[in-house]
Structures are given as structure tokens and as C-alpha cells.
Amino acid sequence: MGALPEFAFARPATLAEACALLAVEGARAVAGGTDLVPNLRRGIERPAQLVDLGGIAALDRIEERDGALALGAGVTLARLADDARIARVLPALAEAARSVAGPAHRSAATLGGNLCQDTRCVFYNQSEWWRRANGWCLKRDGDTCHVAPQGRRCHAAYSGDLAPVLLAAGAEAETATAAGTRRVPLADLYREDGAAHLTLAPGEIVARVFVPAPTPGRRSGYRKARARGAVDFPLAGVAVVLVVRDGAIAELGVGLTGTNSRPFRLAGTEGFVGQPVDDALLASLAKLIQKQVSPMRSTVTQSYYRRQVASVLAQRLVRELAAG
């Protein structure tokens, strides 16, 4: 990696200066640099203006309300993994927040920043000369994408471990402009394309997301893939949210991680619903998790095994949540 870039920064101490200041073109918000750092090491972002939301005491609040969870984007992943709220609400998002790197990089990570990271490749994420000497690629300053070198989209994989968790329980997203807030399901966020995954318009970032309360029963959990057993990036990651009554399913949200260009919730669980967690109907949920999760060469390793472990976690985790 190279010296970082030259760039203006600011440090606003409310969300109104923040947004003003990102309304500026070439401006980019930091929060814990995690994932902005390396990139602006390798060269790939060259903002003119850094600004540091570090310092907005709103962004960096829990707050429990009939049971749901408003969570500001400024919480650190140590605090998510650690807050007693958050593993009565959803202990799958404390589960989430632990498996992400290492402790240093969790004490400065943020909620937003994982949910806003960069997609990742092994053509994109390289140094500045190693990207020239391959003719860039279609994310960055090419035309062509390596992975599929006959198609138009880009497949670098979305590798956040936080979303798929509240993807799975349902949660909003309230972002903030210079113009005002809106607050959106957290899915609309994302789109399928590596090289422009956010749906978030120029300026504009994540200020809190909601988690809703829970139904009586609810349990959730959080299992992923890595080719290295710490501080590595899910090849495929699954959150399961599950209620069973009766020895059957009442409620059954699948979100999955690390093999799209977007996280996002298994679509058609409803028909779960009513049925009992038994070898069918996990040898069904595996079925229909192969058909939407479509990983690439975009990793070290094979995208046949990505689907098969998506799958295979899941099983386990649905299996081992309806046993309580």
C-alpha cells in the first residue's frame, strides 16, 4: 500500500453540518476508516474532502423503545457486540458484530460503515500499479470485468456481516441529506451491481437503522464461511431469524452475505411457514438458497463451494435454532 492521498478534512459536531458539508462534490463521509483507509492506500478513492462523523454525539446512541432498537450509524461493532439490549433484541447482530476482524478494528468500525462497505474482488482490491498491469477493471477505471470478462456488470461481492442480521429481522434504514431525512426499508439500500451496490445519492449516508421488536419466541442467529479462521471477510455468511410454535414454523427471514454484490433477505420463506423443521424442509431451504445466491471468481475461493456453504449453514443454523 502506498501514503494516503492529499485531502481537506473536517470534523462537524451536529448531522445538519455533516450533511452540508457532503453535499460538497468529491466529499466523503469516515467514520472508524476500516474500509475507506486501505482503499485510499491503494489508491483506489481520491476524495477531495474528508469528513469525519466521529464527533456527532447523535450517531452514536442505542435507544430501546417497546422493545424495538433505534441504533445511531456511529456505534462501534464492540459496543453492538457487548450491549445487553441488543442480545435480548437480536443476539444474532452481537454474533454478527463479533465475527467482523479484530478487536482493534472493531473498536473503531461503525453500524453505517459496515453496512455501507465497499464490494470486494480480487482484481479490485490490489495496489495501484498491480491494477494498471492488469488493465484495471470494470468497478475502477476499466472497461472490463475479469471476472466475466463477456458481460457488463460488475461481480465484486458484498461482504458485510451486519446487514444480512437485520436484513433478516426486518429493519429500516434512516438516511440524511443536506435536504432532510427519509427513512426506507433496509433492502432498498443495496442493488446487484459490484461496482455501485448503494442506492444512497450523492451526500447522502446512513444516520440510524431500526430494529423491531421482537415476537415472543423469536430467535436469531449468525454462522459464516472464511478462509481464514479470524479477521477475514465472510466467503458466504447466513443470518436466521426463526419462530416455532408448536413444533412448527411461525416466522422464518433468511439474510445472506459474501455472495452477491448486494446482501439481501431469501426470498419466498413464507412458504415455510405452518411446517415442521425436518430434513425436507431443510433440503427444500437449501434448494431455494442456491437459486438466489450467485457467486463469482470474485474470491480465492472456488464459487461452486460459496453456494454449497450458504446452503449448508443455513441448514445448520435453522436446525439448531429450532432446538432451542
Given for the second form:
Amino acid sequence: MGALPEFAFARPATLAEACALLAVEGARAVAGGTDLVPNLRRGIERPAQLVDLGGIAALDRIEERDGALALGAGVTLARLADDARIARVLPALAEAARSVAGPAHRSAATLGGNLCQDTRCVFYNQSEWWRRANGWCLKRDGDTCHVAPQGRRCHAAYSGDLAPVLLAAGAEAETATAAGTRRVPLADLYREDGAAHLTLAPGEIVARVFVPAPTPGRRSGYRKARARGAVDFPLAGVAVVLVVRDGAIAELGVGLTGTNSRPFRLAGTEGFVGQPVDDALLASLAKLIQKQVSPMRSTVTQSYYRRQVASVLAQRLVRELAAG
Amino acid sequence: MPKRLLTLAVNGRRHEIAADGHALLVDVLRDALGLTGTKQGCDGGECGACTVLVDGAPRLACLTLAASVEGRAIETIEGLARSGRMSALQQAFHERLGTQCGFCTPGMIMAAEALLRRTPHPDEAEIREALAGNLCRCTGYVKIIESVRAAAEARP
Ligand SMILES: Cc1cc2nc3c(=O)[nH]c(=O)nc-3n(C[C@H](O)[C@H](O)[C@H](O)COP(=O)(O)OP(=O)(O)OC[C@H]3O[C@@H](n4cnc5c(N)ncnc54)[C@H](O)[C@@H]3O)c2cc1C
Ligand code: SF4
Ligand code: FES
Ligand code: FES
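Here we have the form predicted on its own; I need the corresponding form predicted in complex with the partner chain.
So here's everything in the complex, that chain up top.
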């Protein structure tokens, strides 16, 4: 892998300046660079201009009011992992941040970059000569998907650790362009297409993430399965937020990552409200997860394992959180 | 592509360097400043050999655009020795055989240095966590962890 391709570089101090720079065709945002720079080095991405969001103080804030959080997209994962307010209000987010890559990644990597990281595949996260030898692939520069050659879409897996937690907690994203800002449910940021998994318009960035205040007594957790204990993406990752009242579920949110081309909130968990956390409930939960995940052969680990482990992680986590 | 003038503060000294906008910190340190202690061991973000400190926090120089750390305090392995004497942490790696071929060592030591500044007396789990992103093909890690622990124990 050689040096980086050529691009111009700007480091604006305000969000407005950043949006103006990003409105130009070929411009691309960079935050910590821990996801984008390897892809630049591998010739996967060739932006004409990088706009570094790291100099924008307004994106670097964590605010909390009565349990509701407003998180700047530029906050680093190291900070998320250590912040006392997050540990109190949504401990799963700190857990998830702590589980990303290694310490030297986390001191650069940001919330926005984590949410908007590229999808991953064994046929994609490779050097230029490796991909060329394989005729590239549908996601970039080629016309066949080596994972599902008959299909017409890319099945690369979204593998960010933070999104499932924020989805389980019902977060919203504030996005910004030169034309202004809008606020959307976080789930709307993603679509089930490995080659175009973000719904952001060209030049549009995530500015902040809002997490609503929790119901009293809410517990949360995050678990990921990975091949090694550190510096590894989730083969499957599960976030759970749970409120148990008088022995019955009052609220249950489940977020998943690593299994599909987008992170998603498990549909149908409202059906469990009012039920106790017992074997029958956990069996139904596992069934629901198996129905909605669709891991493909985009990792060296078999997709069958990723499907199984997603539901097992969720069962264990719900049981653990219910036990307190 | 026009070069730009970068002002980088490395090991307490200001350097003005004419560099490309797309220059990586690891290349600027090694090629422009001659600080070859920082190693490049992989093709991007996987091995930790390029670990340096930016404002005291560990960072991978191979994933860091040099222009993004202008004005920040950058420290490399060369900044640890004082008038020709190794730091306590370097000395511990030397005495406890925490280094064999030495290729991972600068990154290991900078990652450990960041830990000891934040947590002067870490337990083994904290040492392992702090070094989790640094790969070593030689030592099997046992001696590395011993070295960091020895340096911590020698502290007041
Ligand atoms: C060895 C290694 C291991 C890793 N392990 C993990 C892991 O276990 N879990 C995990 O989740 N990730 C992992 N990562 C990926 C990466 O480190 C994280 O996703 C990180 O949080 C990315 O954040 P960043 O700020 O560095 O993003 P960048 O690399 O700066 O950006 C990533 C992408 O997001 C876009 N972007 C950045 N900020 C914004 C914004 N505000 N709005 C819109 N778009 C934006 C960029 O244009 C780019 O496309 C790993 C990376 C490496 C190299
Ligand atoms: S899933 Fe197919 S198209 Fe997508 S990255 Fe992998 S091989 Fe390429
Ligand atoms: S050279 Fe930077 S992590 Fe390997
Ligand atoms: S001493 Fe050789 S790689 Fe660590």
C-alpha cells in the first residue's frame, strides 16, 4: 500500500464553513480518519478534497438535560467511553465505544465517523492489486458481487458498534448541509444496500445525535461477538435497553449491527411488553432476531454463526439486564 | 498539488515543513523530520507500530493526516530520552526483555507511556487494555507486560 492519493485539505473552524466546502462536488468529510484513511490508502476512495471536521468546536460537545443527551458528531469514542453522564444515562453507549478497535483508534475516532463508517466485506477491504486480481466487485469499480454473484446488490455488512445502542434507545440525528439542518430518526440514516447504506445527500453531514431521556429504571447493555478480544469489528453486535416493572417487561428496545448492510432496531419488541423475562420469552426473542438478520458470506466467519450468535447474545443480555 | 507550510510541534520543538495536504503524519515524521523511531508495520491501522502521542493521547501516525494535528503537541519515541539517558519505561523494556526485534517497541512504549501518565499504577487488565492495539510478533507479550509493570512499580 502506497502513500495517499492526492487531494486538497481544509480544516474549517465552523459548521457553516464546513458545509460550504462540502457542497462542492468531490469533497468528502473526514473526522478521526480511522475508517476513511485505510480506504484512501487502498485506493478505494478518491476524493478531490477532504474537509476535516476536527476543528469545529460546536461538534465537540456532550450535553445532558434531565437524562436527555445531545452528542456532537465530533466527540471522540475515548470521551464517550469515559463520560460520567453517559455512564449514568446510557451505559451501553460507553460499553460500545470502549469495544471499538484499540485505544489509539478511539482517541481519534468520532461518533459521526462511527455512525457513517463504510460497510465491510472480505472482498472489499483489500488492497487495490488484491481487488483488481479479483475483477473488483459491485460495490466499487466492478460489476459482480463475489458474495452473491446472482444478485444485483452489495451485501457488505455495516459493522459500527455505536449505532445499535443509539437505535435501541430511540435516538435522532441532526444533519447539516449548506441549506440548513434537519432532524430525522437515526434509523432513517440507513438503508439495506451495502454499496449505498447511508441516506445522506452529497455534502450532508451528521452534526448531532439526540437521545431521549430514559424511562426511570432503564437498563442498557451492548455485546459483540468477534474473532479476537480487541481491535476487531463485530461479527454480530446487540444492544438492549430494558425496563422491567413488577416482574414484567415495560419497555424493550433491541439494536443490531454486523449482520446486515445497515444497523437496525428489531421490529416487534412491543409484543413482549407485559411479559416476564423467562425461557419462553427468550425463545420468541431469538426467533424474532433470526427472522430479521440476514448475514451473508462477507466475513471469513460463516454467516450461519453470525445469525446464531446474534440471537444468543441478545438472549444473554436480556437475561442479565433483567436480573439487574 | 501545491505544498502547504505546516507548523508541527514535535517533542517540544516547532518545525516548519513544506508538505502536501495529503501527507500522513508517519511519513512527515520519518521522511521530513528524520524521526525514524516511529515505525510503519502494516497497511493502515492494524498493528500499532506507528503509535505516537498527540496532546498526551495515543494516536496512530499512519492514519493521521499531518495537517490535522497542526498546533497540537506531538511526541515520538525520540522525545522520551533525556540527555542521552533512557526514560524509566525504556529502561524497563531493556532490562525485562520487553523488546526483541524491536520493531513494535516504539509503538508499545508510546502506548504504555500514555497509560502511565493517566494511570500511574495500572493493574494487569489496564496494561493489557492499553496495549490491545499493539501487535508483537516476537515476545509473546508476557515480557512486555512485565516491563510496563516494572516501570510502574518503580514510580513513587
Ligand atoms: C484496525 C481497525 C479496527 C476497527 N475496529 C472497529 C470496531 O471494532 N468497531 C467499529 O465500530 N469500528 C471499528 N473501526 C472503524 C473506525 O475506527 C470507527 O468506525 C471510527 O469510529 C470511525 O470514526 P472516524 O472519526 O475515525 O471516521 P472517519 O474515518 O473520519 O470517517 C468515516 C466515514 O464517515 C464520514 N464521516 C465522518 N464524520 C462524519 C459526519 N459528522 N457526518 C457524516 N459523515 C461523516 C467520512 O466521510 C467517512 O466516510 C476499526 C478501524 C480499524 C482501522
Ligand atoms: S458484498 Fe459483494 S459487492 Fe459488496 S463488497 Fe462484498 S463482494 Fe463486493
Ligand atoms: S503502521 Fe500504523 S497501525 Fe500499523
Ligand atoms: S519485539 Fe519484534 S515485533 Fe515486538
